[in-house]
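Given next, in structure tokens, is a single chain: the form predicted on its own.
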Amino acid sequence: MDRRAFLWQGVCSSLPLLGSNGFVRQPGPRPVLRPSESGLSEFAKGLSGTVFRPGDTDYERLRKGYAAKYAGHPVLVVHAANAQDIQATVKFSSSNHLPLAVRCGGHSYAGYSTCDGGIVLDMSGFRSLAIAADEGHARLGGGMLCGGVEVETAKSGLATVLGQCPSVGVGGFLLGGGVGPLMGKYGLGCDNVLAAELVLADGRHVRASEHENPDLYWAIRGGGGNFGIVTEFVVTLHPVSRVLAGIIVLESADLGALLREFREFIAGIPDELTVIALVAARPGHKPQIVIEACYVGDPSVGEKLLAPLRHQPSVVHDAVQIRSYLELEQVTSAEIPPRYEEHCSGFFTDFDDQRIEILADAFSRAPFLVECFLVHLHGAVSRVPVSATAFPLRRAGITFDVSAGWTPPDGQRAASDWIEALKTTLPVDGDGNYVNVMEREGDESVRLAYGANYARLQQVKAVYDPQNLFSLNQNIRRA
């Protein structure tokens, strides 16, 4: 999903879109034992790929991610060239008790794309794509970015379920679930994973599919990076070339009214239509809801479905048209600089008046830019049984992510206080959250996020990563 004020900027470039302040909590470095210089040098010599150390040209760029407040200082950044490099890095990290962060696109809100005092494993050497002869599936290198996948599959009039930001890595996206404009009809990104190859904590390179390590296959479809490092995904491809899609912007001083319009519109929409909304407000400007709509099917039917929304008097911009799916996916800028943000997220099945009033009131009183993604889960997403994959949100409803941006050095306190106040007043379902947008919220929040699937995930963790080497994620601890 995302990124904030940069989202969909191509379509909305003519609008006076809300600006962005940046918004961060600087975590203290984890106490780790630094390997000797000779040990580091010996390890680096054994790799086919490149190692970056503090002071090297690209080290500063590679140690950072989207979440600016988590700009870690790893001992090494390893640009792996092959699976053997990954296996060696896993072994070295484990034997030296070093934190290990896996970086694909670097978009982790919780800053898990980097670490202090450990190793960052850069997966950009695994950017490969091969479409099967029957065009039913594709093999994606574990370091591919969403934009690169979409460009290549579009050449054949095909697509898989990916998000809205070209620079997001497929690894984190697919492992955490994966919401995007095709999910109403074709399910989540993880629902389209047919198989994966992983390097495990013990160094083995294994395959996970319905028939090979099926417990691991179940866990990686929504369970995040807890179980291994994926070197390759096999994903389903769908015949998607042209869609009725685009951005609709609603604007009004009455944010509650806009939210009710959105709620009324999404009630009962068919599988073929997926809508994702960005609510944005800042002092001195009318609130906006920027809605990305994507209809996969007969355009004339889609036009009728979208008409009630497009004819609202609050609409100030409407860019919905028949376009290539690739064009829709390239609206978001591929270059998104790091930002300082505080987040809160959750899920609710009922977008009732109480929740609308709480959001509208909080946004109207925010002294800085605040934004909220509202992702409507329905259709193919909600028809999968909860126990079929690790991803827990299999009921119709809305998963949301609120962010408040801030500017260092002293802007974090106000943003954090505003987020905490919202969290204490906004009711959410007792179980279920989208782990890809969660902050560093601790074990209990992760347990609640996975709900009924958590115990089984613990059991799989005990089998494949009993020492919790892969801990820099929304971490699942072994049973």
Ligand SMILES: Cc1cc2nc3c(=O)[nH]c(=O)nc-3n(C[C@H](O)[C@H](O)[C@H](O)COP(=O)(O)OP(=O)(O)OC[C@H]3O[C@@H](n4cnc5c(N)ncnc54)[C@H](O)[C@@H]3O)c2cc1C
Given for the second form:
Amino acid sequence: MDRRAFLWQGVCSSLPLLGSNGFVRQPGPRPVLRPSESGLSEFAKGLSGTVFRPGDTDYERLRKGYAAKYAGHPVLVVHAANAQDIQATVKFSSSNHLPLAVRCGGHSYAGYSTCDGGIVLDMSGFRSLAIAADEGHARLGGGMLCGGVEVETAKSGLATVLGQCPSVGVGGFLLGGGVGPLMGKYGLGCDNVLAAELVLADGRHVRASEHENPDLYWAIRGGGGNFGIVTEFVVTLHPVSRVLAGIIVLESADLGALLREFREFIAGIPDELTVIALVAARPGHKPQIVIEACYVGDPSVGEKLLAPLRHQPSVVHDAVQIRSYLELEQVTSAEIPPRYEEHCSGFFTDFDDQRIEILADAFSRAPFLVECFLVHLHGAVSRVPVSATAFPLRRAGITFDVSAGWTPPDGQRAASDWIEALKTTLPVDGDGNYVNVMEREGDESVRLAYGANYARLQQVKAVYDPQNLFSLNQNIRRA
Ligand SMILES: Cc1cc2nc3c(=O)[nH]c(=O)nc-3n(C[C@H](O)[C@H](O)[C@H](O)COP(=O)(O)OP(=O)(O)OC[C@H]3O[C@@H](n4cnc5c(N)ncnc54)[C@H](O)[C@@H]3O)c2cc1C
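For comparison with the form predicted on its own, produce the structure of the form predicted in complex with the ligand.
What follows is the whole complex; the chain from before opens it.
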């Protein structure tokens, strides 16, 4: 494994930092009105936080996210210091018809945390964290990054369900679903959200929980950033300190055989074991599957479960050991440079031979480095009823996300053709997708992604954001 230290780091680190010159796709709707200079200055003066304009140093950093092709040119970046700043920003965007992008960790594949001609609301002023260990929960500011949460909760031998990249924001992660190494046992990130405080499109600052605005509480657990700006999440904490975990790398010229080994391994695994795989291929190298396994329970039981996989002749690297959960989560780098990528994603219940052959064939013909995350949903994730939260994928199966990186100025076409060819041949279940790994794919794909929950999400959207102020996301349209 010469280029991948660890699963999600595959997405994070394999290409060099690329400039934003040329070949940048236009991201979104253009503003209807452009506020006057005096209007902008007056708005900025009324804020406790800071405003960045084109030309300011931080503006350059904050106008870009992970998805380099969508780097936008907002008229302002607002670094909100408190909820009043958010309320003022919501009001200003709304009355001036300005696109409003919310930025937490900036990792949106679809580039929704930036925009052209509008406002980027930077939530990094909301990085507070309060742990109530005795009560088993933590309050996370709506701008926290996953890594910061994990470092602090680990001090009390606790953890909530977060992902594998420290710089992913809890905002996007929790609102869209949230998959990570503890999910087999404790559910998705969003299943661990007990309550949240949000600034709504009409400027009210409200709380959502089982007892307060329960329809909103339902919708923000999987419905993305469609309903308001979260200033605080309350999440469940679990006792997690030592785990049997690490990566196992399989390598073979026969990728189909590797994928079948992976399929056999995940069949019937218990809740305590969560498995996420990264398939990687590039010309001139044998394909690999980097499997991250995390067993939360008696290590001797975990060892027995993992033994069949670890003894496969295709194993070229095995780093599974008893370690602190924090160590597992900190393998990936904290700073992720922007990348140019094309993506496709989907969900299927049955990882059958046909799908394996299609994936293996496409990857064997990859003209450049291509990667695919295979995230096994099972256990606690799949025992939640579809209607209990907005997240629709509640049966055991695999959510996948394929990426093809490219280099400007002319690499996009080849990457996009390769992705499109795979998309047209790989069958998906079609009644749900993980919105956090989707590209900009159009209204019909978004409707299908929310699956059986779309109609109810439309109703909640009509109540809380009837003018669709929060549109830079996998957007729910009013009925
Ligand atoms: C390198 C990398 C690693 C990843 N690893 C994982 C992983 O391990 N598990 C996993 O499930 N996913 C993972 N993802 C996908 C990730 O969950 C999504 O990209 C997610 O949207 C990122 O959240 P963010 O806050 O960093 O992104 P941002 O781009 O800042 O936000 C994305 C969207 O979330 C909404 N949003 C964010 N914060 C708020 C808020 N406070 N209030 C209201 N809306 C808000 C907005 O609509 C915004 O457009 C990864 C992505 C990358 C690029």
